[in-house]
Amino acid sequence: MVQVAVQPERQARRKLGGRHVRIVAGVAVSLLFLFPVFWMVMTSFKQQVDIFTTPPKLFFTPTFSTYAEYLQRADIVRRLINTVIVAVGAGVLSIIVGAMSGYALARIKLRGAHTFGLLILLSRGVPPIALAVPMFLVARKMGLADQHITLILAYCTFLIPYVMWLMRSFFVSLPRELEESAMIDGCSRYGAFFKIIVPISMPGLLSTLIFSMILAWEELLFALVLTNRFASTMPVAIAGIAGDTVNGANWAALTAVGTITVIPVVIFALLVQKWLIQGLADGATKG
């Protein structure tokens, strides 16, 4: 009877014991990811004396001369505002053709329909260089080079792939009678989808939509080729400095750029972690 009594809290203490080491575990990893980031909005508050310092200084005097240099910059702000219009714009729009092809994908019997879907996702294997220059050519030739149209269609080139992929499995996972329900009481497919399917996949769509926003936030290749000043985004205002060195680096400017560049990805996460979570913690139910 003692041996009987004995062994349950045993287990008990592994287990409280297992979820501490998991905890710590979990803790010391974060820490590894978003030390960079600490030292990069550390650095940018330091005077490019204090950056040089050995060893690193973790004390200093801030200094906000350098943000108050590049936010008087009138090309800051209009490149932090082109890539907002440019990662929503790319975003909402790979989310409506990526949805309804994932939902044709998952649901509509047609001959080859899983072989041309393995050739979009194959597509996300070509190189974004092979695609940018031809498309810089294209836009060149229609009038359309530096404009926002443009880098949100070149985005939507390897969003929508993503997007098909990720939405297809999501709509896969859900009944078919919930559909088959909605045409016998006469809805038609477009309004089964939109009436039915769209609202329960609500999380899976939000959730595919804010990574998709973040992609397009982030992306430099085809933002360098394919605008010069007036759809130019943040990314390229990065690559700019950094390619701007005579006496070496300006790691004070590129910290600064890049902490006003990372601050509204933060924000929005924030603002959408609630959905965010729900779309992951379904899509991890259901898949």
Given for the second form:
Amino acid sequence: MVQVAVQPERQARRKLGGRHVRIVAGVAVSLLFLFPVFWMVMTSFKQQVDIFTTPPKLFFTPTFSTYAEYLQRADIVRRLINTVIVAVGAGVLSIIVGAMSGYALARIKLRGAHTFGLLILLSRGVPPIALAVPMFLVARKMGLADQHITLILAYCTFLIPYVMWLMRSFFVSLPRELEESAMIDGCSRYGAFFKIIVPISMPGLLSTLIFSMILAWEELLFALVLTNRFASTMPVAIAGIAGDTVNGANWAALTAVGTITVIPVVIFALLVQKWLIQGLADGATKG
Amino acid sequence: MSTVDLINVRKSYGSVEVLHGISLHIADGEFVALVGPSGCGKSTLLRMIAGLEDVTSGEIMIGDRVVNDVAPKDRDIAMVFQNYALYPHMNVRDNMGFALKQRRVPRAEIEARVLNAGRILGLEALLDRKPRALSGGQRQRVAMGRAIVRDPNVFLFDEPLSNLDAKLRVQMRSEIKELHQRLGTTTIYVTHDQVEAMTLADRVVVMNGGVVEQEGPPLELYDRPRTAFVAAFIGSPPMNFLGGTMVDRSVLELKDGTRLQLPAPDPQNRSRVTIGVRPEHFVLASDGWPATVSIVEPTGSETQITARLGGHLIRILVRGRTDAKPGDSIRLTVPADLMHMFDSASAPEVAATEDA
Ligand SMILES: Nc1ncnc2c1ncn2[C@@H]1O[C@H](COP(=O)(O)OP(=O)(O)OP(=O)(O)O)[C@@H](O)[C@H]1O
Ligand SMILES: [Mg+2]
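Can you swap the form predicted on its own for the form predicted in complex with its partner chain?
And the full complex, kicking off with our chain again.
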């Protein structure tokens, strides 16, 4: 009897202690991640003279001049638009192809399907730089160099395997009888997938889509190699500024453009965070 | 409504054959139960009828059409799964109406049929709920509703009650029976519970290891089991088995040397025989086989006695009450027509009542 009474109390206390540890750890990790971002944003509002003071100034007169300058430049605006096109294009294409192939891997009995799936995943082991140059040569031959579609397809090469495997494990965790029931109720395999499986998997699909879009948004290497002027993206712009050291590093420009690149992602993440959290949690309990 | 015919149906997974040639004729409107121990191939057979598994060889016919290569959606069947498989993103109404919507039935008619099924199953108040907001029994009812709105040729049930608690199971069992009497749709019902099979079905098919052991009306299986397996499987509490050698055409010698005078001679004059007697068929008498009572379990309407007979533990069920006490010596007789005889070779695994 005594033990029964003591046990929950001790458990509660341990739980409470665990909670404190979790909060502290969470704050520490967040600080670790956010500090560089904070530094970037702060630097972007400084004038050149403030940037190089030692020790660094935390209080200074902010200036918007760098933002004003870069947001007016046609090439930056153009690149922002390109980044949106490419990230959305690559995200949507990879979720469609990846989810369908993930479903096939999860459910349809095909000889060698598993080996095939593994090969696709293993292709991710090839360093991207080894692929970028051949891709560029192929794209140029086909007259597709410096086009959005080229970059979208290039991103799909690493996004599709990722989406495919993520969604495969999601689909595997769904009871098979759902589709079987739909197929008895009058659906074809496609019908069962689109009418039953897709709606049920919406949170998982959306969170995967969001991650894919973010990966495409920040990708540099392929963008650097495959695009030049017309279709190049924000990370390329940042790299350009970083590489332009004729007058010493232009930190204000670098951090301002960096901030401009990050802001849409943050806004987007805030808009979809409900889906994101729900999607991640669903995956955890069903997997 | 429709007949279902299985003609020498076989199923292999890779090189392993799990169904070894099943033939069955199911009449229009008949309620057939497939029973058998776990892994005997009941679900596989049902899923083949539904079109969810390929047929390795043989033919499956629904009505007069061979459906081996017909997609599930074109077989006009409805199936209730063990886990119900309700569509979690649709409410009860849409779950039940889904199949009709797929068949482009006019909206008003869908509504009417869903309402009607909802009324039959007592689901009217729940039509707007999502499956996750339903209890197990309610989900089961929705799964049934989804099948009956279809008005299909054949109902297929795969252990639909096994996720329910005992009381609800008995209740749903009578509801299913009533439903079948009302709708008269050909029904194939898979269960591993022989009581369910016996009480529901017009005909019971006992399967074992991928073959049909015996089929027939429930009471025929009870009265005239052809194999020891069927004898052991049908009936509760299960039949007692006593194996030994025949020292005379009608005297059985058990392993410990006890000799039992059988009420009837072995017509086949075998040297080794296993006899089977159902617990309720033993008669306490002043003369007969000697046994010693070890446990007495009265339930009021009947009394179950566990007794020791020549090294075997046997179960005896007597109507009403008895004054037998543990340690008492009793004498048992069996009416000749209620004693079953099997080849000892075919009855090795049913020696479960043997005292080890
Ligand atoms: N996909 C499969 N691959 C290989 N073997 C299978 C597969 N599905 C079923 N089997 C085998 O087929 C046999 C019959 O299985 P089935 O599911 O039909 O049994 P069951 O009679 O329904 O049993 P239970 O009462 O446990 O549901 C089993 O031995 C099983 O191992
Ligand atoms: Mg089964």
